[in-house]
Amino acid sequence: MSSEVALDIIGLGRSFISGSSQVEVLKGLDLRLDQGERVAIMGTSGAGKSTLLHLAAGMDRPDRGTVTLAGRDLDRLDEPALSRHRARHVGLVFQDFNLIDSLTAFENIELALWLNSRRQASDRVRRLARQLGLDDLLERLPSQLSGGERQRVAIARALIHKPTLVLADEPTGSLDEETASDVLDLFDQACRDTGCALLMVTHDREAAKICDRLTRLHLGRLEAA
């Protein structure tokens, strides 16, 4: 494993308002990922498991503490800098999918290439399509796709662009368990072969056997599972 650091988050505070008292979700957790490792989270429901997701890509600010993707103090970066920085290093994957009901499965793919200022990669679409079983399938809207056939759409979104650090949220929690074995197959190997880092929030300890650590998000901190 690369002695890169791939995610360091140190002391994060993230507090939220509930009726009329304010909730501390996470109370100094520490984090960390080198490129490469795999860790997966688990936790009940309300303990602030896709609010860290959150924090790790900039998708939201902490009261205290640092997060640093890919060499970069999130907190330092101003939100177009840190749009770019999110587009260029993180890849994201949600248990619901989030594709574009308007675009084909190979432009849902793409996307994550143009926010980069990628063009002509077609052929890096259709390679990473073939990889996880998609080849006849590119020309399809989300709404023409089974459910594992969009999540690993979904997975090849977030993939194509050869991320630092892929954040998943319950990524087979909409899955029969089947299809979700196979799509963990699927993902676990392009993973590998892209050679990210993976944050994987999950319910299921099949899910998290995938990744190198299980960790259990308790009290607002991180302890082993």
Given for the second form:
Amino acid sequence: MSSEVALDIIGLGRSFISGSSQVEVLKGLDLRLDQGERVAIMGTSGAGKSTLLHLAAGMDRPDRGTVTLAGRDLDRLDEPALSRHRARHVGLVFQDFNLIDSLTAFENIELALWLNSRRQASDRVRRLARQLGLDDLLERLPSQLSGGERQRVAIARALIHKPTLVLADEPTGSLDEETASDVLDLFDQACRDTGCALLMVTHDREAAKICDRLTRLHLGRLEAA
Amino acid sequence: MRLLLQFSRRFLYRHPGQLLLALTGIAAGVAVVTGVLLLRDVLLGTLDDASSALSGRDVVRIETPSGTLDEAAFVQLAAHPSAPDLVPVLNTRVRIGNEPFELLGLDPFSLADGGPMRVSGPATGALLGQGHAALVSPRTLASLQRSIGEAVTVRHAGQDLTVTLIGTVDGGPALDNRLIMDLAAAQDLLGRRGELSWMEIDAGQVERLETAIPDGLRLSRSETRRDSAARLTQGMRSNLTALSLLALLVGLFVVYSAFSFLLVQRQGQIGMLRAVGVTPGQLIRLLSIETLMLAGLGGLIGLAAGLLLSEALLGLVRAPLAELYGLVAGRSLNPSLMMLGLIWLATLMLALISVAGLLKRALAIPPGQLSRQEDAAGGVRGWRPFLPVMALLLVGSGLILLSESLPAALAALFLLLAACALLVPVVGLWLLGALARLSQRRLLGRALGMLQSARQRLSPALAALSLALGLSAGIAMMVLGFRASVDDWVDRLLRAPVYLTAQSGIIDQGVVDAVQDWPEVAELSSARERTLNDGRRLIAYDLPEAAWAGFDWLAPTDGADFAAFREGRGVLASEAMARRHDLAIGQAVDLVGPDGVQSFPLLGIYRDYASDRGALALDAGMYRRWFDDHQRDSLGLYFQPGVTAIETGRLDSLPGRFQLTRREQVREQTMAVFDRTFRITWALAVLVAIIAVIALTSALLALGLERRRDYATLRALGLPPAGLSRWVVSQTLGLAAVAAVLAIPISLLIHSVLSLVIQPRAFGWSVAFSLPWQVWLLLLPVALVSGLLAGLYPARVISRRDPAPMLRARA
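Give me the form predicted together with its partner chain now, not the form predicted alone.
Expanding to the full complex; the earlier chain stays at the top.
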């Protein structure tokens, strides 16, 4: 395995029990992202896009196949090691931002560094915040921010620790068109600056444009779009 | 509505853990209150004597003020032409092992079929043919772990006596811990031949004998005796009432927490129901029905648990009841259905009241909102939220200052604690914020920071835990302060190195003269107690100067006039007596003696913890001349210089059975009685603390559910399950630490009100106020252990939850 590969997924299978039947969501899916590469995945609702992200992040375990992230086979890691590996190598951006309501914007961003036991974080947080236009908003609570501002805080949190891979789940899904466009520009630039790989699932063709490659998840497998 | 009820039923069916927690919370609160109320009932009814239970009728006693009656009086009355059935009784308290028992000597003919006692069976007749034989109730036999025909060792006045159990007799709880013997056998066993304690007649026949009752004897009706028991145990009942009020307060927090938990879990579903058209009225009805059903079921479980608890608590009060008040309580209770029904209805009502705020919040969930979190905005602003606190503090303090009554003091304590309960969350969350800022960069700081936005969820739990800790510490401080006062009082009072008591309870003048002649003895002190016709206790003291020095004078503070007392020119009053009868120095005190009323000026008021009834003290010489009673209850022996002990064998020279007890032994026995008296207080404080831990667990689980998305985010960002567990436990430990800090002023308040207000009003005595601050050192470890216990289960539940489903976008 080359150290240039950020994420390597081979033969990934995952099924769920629904009522009395078993639904196979992913059927031997393969995907490889090189360092700095950006891939968008589109697909219908229920196609398994979020499941794929959760498996890539190590938040879910596959029924079959392997997920190798930053050179480590996730299946071989126990829960604490998997959490540490995720904290170090993964940045997550969600449709609903998932900021912690009781923490300020600054603290939400700093959280990712704290989980990596990184010190002297303050300057770094402020630098990235400035880059994302958040300078004056750092002491505000999420409830005091607009949707676009919240998502920028979430992007800062995902990038602050310079992860190997950023996983974005419909990052513009909760934003209006104009805000979405601004956020995407900032996201695009910040990703380029940190040099991380990006795997984004989205319904939005505009959002997908910031990626190098576009694939479609269909019937549990990836197809070129 | 049927469909909505199905929704409710299925939700609870699918969440048995939450259902169990809610029921446990309600049941625990109800159990403590039920247990205490039933116990109060026992304290009121414990003087319903055994003979009433045996005869099944209301009986009137013919007795003397001194409690001892010559058998000749019985012969005289029984020979009266219109005499009804008279039952002569000899009664005394004994111990079997550590258990207090009452020994009743009765005429077997009154027990046999057709006799006034109406007890059937061959055993009653068998009493006649036996020596020291006794009947007991079946439950007493079982508790003694004996069979019929076996003997038990009975301790009386320092002597071990043997009694054979020859049969059982039914009579309900009133016969528990009673040994029923043939009168003559009891007199022989106790060395009290020719003596009776009282005679009994059916209340319906008393008129036939009223005019024939000799002088010196009096009639005592059952209602008077019950009133007497009520007065005797008033102090103990007041303490229990105070504790049950506190348990109730903490219990209400549990109910709130439990229902809050159930509501949080269904916020999404409630939002959905509102979205599809369920009206606010339907929602209120649904949640009210659910509250009533859960409170009803939890209340029933609580009642059952309360019955068991009250029996356990009864075990704790039986010894102090006998030691302090001379009352032998049964082994079980007779709860009335009416009382249980009232407790159950009160549970339903209080449950509805305590969830009223929650119902309002449920209505505030916007239609369609699937998840709602509390405002993260800062704390309380302005002074308006403090208005209720100020009002409660003012009314509570006003009640204490303006009223001298005990119920007012208890109500004041409840109001002051309610004010604390309202104030604690505000101050507590501010302290939590400060603690979070201090450890901002660490897990503790971040975990505590998250709590700042969960005020409504955590406030009841924080208040419950602070109150429970404050209650435990406050009671501990009061008991330790009181104990120190009693120890000091006993130490001062017991001046003689050795005390002499008689097995019969009475020391004759001949014995006094003989002891006075022992070469080791320099001086004697003596005490003789009697109850006057008006019910007041009078103690006649022979006091040498050394004994006089043992009195702790409350007024005049430099001591009463010794010479005036020795010459019989005045009386002394214990603090409790002075307080109950509002006596002041110099005031004339009327004493009713055999020759009429005589007035004595009050010379002094002394500290006394012997009895909350209080006592008047008179010089023994004056007493003997006036009452012509030359007996003593006990003697204090003061040694000649250089003597340290009484020679072995001296007691053998005395006529009768006597016992010498060293000063240290008396002191130890007194403090042992004290410690036994407060066992029930400790037990209740522990129960309240357990309820508070349940409240905290419930609140944390609710918080865990409400914040599941935050916790899932933390997991997604790389916080391992163990880290999340530490996160949750840090929160509970932080809450517990803050609760411990807040418990300090609460404990000081409880200690002050109990020691300075409730003790004097309930028992009539004051306690020198002290500050046993060492108790506070224990608060933090106890709080942290409680916090750890409360946090372990929520930490396990929250950290094991799969984060992925929580992170999916809201629909």
